[in-house]
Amino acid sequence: MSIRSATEAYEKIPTVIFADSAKAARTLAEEVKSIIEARNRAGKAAVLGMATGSTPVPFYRELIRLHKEEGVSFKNVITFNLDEYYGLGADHPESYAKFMAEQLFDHIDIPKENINIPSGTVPGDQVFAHCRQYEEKIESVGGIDLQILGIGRTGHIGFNEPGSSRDSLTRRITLDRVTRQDAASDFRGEQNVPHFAITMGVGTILRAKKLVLMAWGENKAAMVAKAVEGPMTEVVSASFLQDHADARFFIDSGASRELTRIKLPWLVGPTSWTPRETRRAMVWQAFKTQRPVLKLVDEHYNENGLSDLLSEQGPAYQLNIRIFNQLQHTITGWPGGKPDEDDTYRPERARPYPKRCLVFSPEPQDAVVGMSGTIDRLVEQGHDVHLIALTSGSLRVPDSEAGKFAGTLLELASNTSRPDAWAPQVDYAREALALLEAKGEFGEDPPLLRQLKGLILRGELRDAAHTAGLADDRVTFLDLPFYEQGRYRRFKSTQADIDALSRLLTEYKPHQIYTTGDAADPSSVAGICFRLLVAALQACAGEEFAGSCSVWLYRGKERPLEPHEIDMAVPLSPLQLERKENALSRYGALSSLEKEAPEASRENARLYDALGLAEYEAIESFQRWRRA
């Protein structure tokens, strides 16, 4: 493959960077309707193959969009699926075929028999067959002309996890337990997600006579960039696309945040040298030296690709100097501002005090992952808090949490002195618990028992955030209709959302946001409850409060801000981080990456250590966020 510039030297698949999701899949779904065209031209059928989960869902909007609005028709067209999960037929709320009808099929003029996707109910002494016959089909067709991906949080694409070879074919796999974490909203806790998949091999995806990989948000940004330049491993079965003729990546910004020439620039080609690329350059160069920044020297920036930087604002000693001092800059016990102080080099202003601060939450458990000890510190300074609950968090919570539930309740009723009061709590509760066993394990909750899952978490957000000192009239459910009305991976939001925001933030009139979602994937509840957000600000940009709300990006799930993103930098005491660990054993059902939250605040510390900076046990970082 030839190198199209020298600022992408290091990448060995050709990698387009788009603005956002929505561009990118416009682009390719007007690849898709040449290649449909070029095909009806020759009289032969367009074969296409198709990716799942939520990286595919805007490409595949725009298909309908264009068969819809501008008549491309998909009656000559074959599909094959990359995947299934094993076990799961093709009615399961959760299958593969399932979702495939919702975001695509039923929604466009392919015939049936034109759909191909492996059955996940195969019997087992059939499966080899079954994977065989499913290759037979592939090459009986002349084979696939575009094959979408998406790759995953272990590298791979189709569930080709780590450990598939370059020649691996359509075959039974076993999940990886990242892999099985990644999916447990899916199917409410990680317990209930397949052990098994049916999957075409890294070979058979090869075969396709071209690849198109697309991948949004910043989750994804380090499995990218090894698939892109690193070598071509069997632990990142991505990295295989190296190996094709005609393979790209399709990206967002924050996909591609650990590219060389995006991460490291000065590398590359020429740099301009803004404040937030010399502070980025700084700490790389810190921790590549292990050194603290005030004692790098001349050497360091010469070994390591920082010459230009060091005759532009050299020399070093004076560099280190001012470098250092905007890291100690970003640090403050008084995220609110401090009142009566000069506020010159603090990241919040003084004035006014007190301030009214919402704290967005797109799940009840968000912003207690991300910032509660910020919330702590807020309130504890005197500021006029408020945790507003974007969504119910109805979706992530199990079945078993909904029965514990009803089965306490009709337990208090039989131990009651007056049954006959209880009746409608007993109808209740037994209600639920036979809605629970007529849906099965998998099945789409009812009103009611989305309801009763709302209301525990309800409960929860409200202990949790006591333990930040927020009464229960400072917490506010939104519960914003994109999320009532939908579920994971198939979520669209109207005006209604953007609205509902809108009328909050013109009642409330805040002084300062705190929010989340903007480094997530743009299909993800985080990712479009910011969306959301920032829609409703454009709408109240007229309100007096808009010019002044200064708004902050915390991480939740997300990737965490790296030392040279950070633009406030919150430590917290033992005894807050206590308080943190506390406030997040009041859930019961936490993903392993939300419980590592605590361990996640020591390490922003520890990183601000290893700069020379002041030893905290924990810190909550934040990044400014800067309007368009």
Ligand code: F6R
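In this text the structure is predicted, and so the values were computed from the model without any measurement. Heads up, when I say rigid core I mean the largest set of C-alphas that superpose within 1.5 Å between the two forms. Numbering follows the first chain given and starts at 1. What changes on going to the form predicted together with the named molecule:
- Relative to the superposed rigid core, residue 496 undergoes a CA displacement smaller than 2 Å between these two forms.
- Taking the rigid core as fixed, one finds a CA shift for residue 422 of 2 Å or more between these two forms.
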The other form holds:
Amino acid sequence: MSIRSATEAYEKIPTVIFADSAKAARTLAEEVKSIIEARNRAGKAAVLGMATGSTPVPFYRELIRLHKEEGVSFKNVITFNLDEYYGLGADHPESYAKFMAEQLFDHIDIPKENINIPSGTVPGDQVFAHCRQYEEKIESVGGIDLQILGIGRTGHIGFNEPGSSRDSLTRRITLDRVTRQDAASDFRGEQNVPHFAITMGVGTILRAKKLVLMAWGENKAAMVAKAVEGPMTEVVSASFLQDHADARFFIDSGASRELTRIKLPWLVGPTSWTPRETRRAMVWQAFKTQRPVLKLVDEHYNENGLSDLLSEQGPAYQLNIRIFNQLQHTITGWPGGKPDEDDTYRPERARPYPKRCLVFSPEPQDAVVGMSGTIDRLVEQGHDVHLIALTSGSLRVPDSEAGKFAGTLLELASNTSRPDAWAPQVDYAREALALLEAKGEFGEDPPLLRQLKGLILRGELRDAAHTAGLADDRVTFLDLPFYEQGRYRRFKSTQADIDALSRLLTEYKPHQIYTTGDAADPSSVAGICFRLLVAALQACAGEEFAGSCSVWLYRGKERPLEPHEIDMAVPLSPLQLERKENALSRYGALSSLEKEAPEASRENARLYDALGLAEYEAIESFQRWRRA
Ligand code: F6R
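Next up, the form predicted together with the named molecule, please; the one we just looked at was the form predicted alone.
Next comes the full complex, and the chain you just saw is listed first.
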């Protein structure tokens, strides 16, 4: 069997893996341009199916560029959007109608009457008729030429949550809990996310002539693999794309991670046994056979398709010991390096000691979620640790929190024996309360409210940092401009962000950096911050510190590192884990995933134990960043 057909044996939908989302967006936008031109040459309108969410944002930016710079016209294009939150009017800041206007329609020459989006405000007794008309309208223009799709963590396309049938049509549905959790930051809390939506059905989507589903970042990897390789099932509505003659997946390398050709390449074809692939295969084999690495024998290698690895690098006994040692050497209680010790097999170099360590937290909670136990150790071991909150995180703070603080201030400032001295505070609190009232629940926060919300999070982070041994002067708030001027799923970074980071790096001259976001959705705050840091490091490349500074990647909200990916495993004692739980409890609004961080570090320890390495209470794990 050739490698291509071996891949096809697993992948039931043609899947293209791009180096990054920008490249995929460019390819897709070119395709759209060709469709528009071909349809227009035939004297017909091109009909495009549109999606919302963070995934299509780079693609829409590329369409806007094609319009502005290359003169592509959308005058003869008709669009149909997949879905809309039920209960939100077109002017609601989180409605998909508003999203589309801001992200695409206001920047191209599409006539307003050519835009179709389900209505979120149609009265309950007219929903059925509205949905039927939507279907009829799609049919009346000859069907959709190309439908753009994203995929949710429930495997949904449109808002077809698990349970949606292959032939379902446009209808009102109830949103899954996971989908509502994923939208929580847009709506400042899960409690504000609508419960219902109107969505095209799976059957509606499958009637499009061509379909392209895009997915970025590791958090999409599991669902992408289920949809592409798993059985066709109502549990994962994207899997029904297997039933379409012209459906494709455009994904980035993060979202490809769970595909068999990437995860278990030896099952698909000849493998080049790099150290990383060897480690991956050994760890996989140990878990599959439920044996520690040192107890694997020839039969296990042969039965698990690894006989070529064995013949290349065996005998088993020696290969086992080599990999066991590699894994064992990832474990260190000295994340900053152990001074005056032989560091040949240690993840971090011994000198210089103490080190200047910068811990970057894209949003104020990320570093505490991902590595507060390690911060604890670094501080205890005498390093000069600075925690840098890259963004204020203010968009996550619900109005109720801001109202609570402003109310407390007002009460305090009004009940004083020196009313004159407190007058400015009374004014401030009154203004904050009036602004909250005026903007409504989801209105844009004016600068004063953004500032107040940011200050609330500063307090939480300082409080959490204390439990990891960091004093106030060790916590810096950078408030990167891209965040202060943007909204979730639509941030746009600029040179000003890179400059702010470069200045900070040149000022601190770190020996060690901890950061996250390399595996995140590129349009998420963590994803943007990671790319900004890489750009800032490049900008500082000429500086002496940049050449020798080590960069360690931790995981915040993203899928935890698997044992074969870990380059440094920092054990936590039961007491340190308790301190981590305590630090996390200082945050008012953590997502359920973030709350699970201590359990994730316990699970790391269980996996290391199962590999036969050592039995710890918990482990925080890191990957060494390898410069491209
Ligand atoms: C949006 C839609 C959804 C999203 C999916 C992924 O119109 O239909 O299926 O594509 O929820 O959302 P993001 O792109 O925000 O990860």
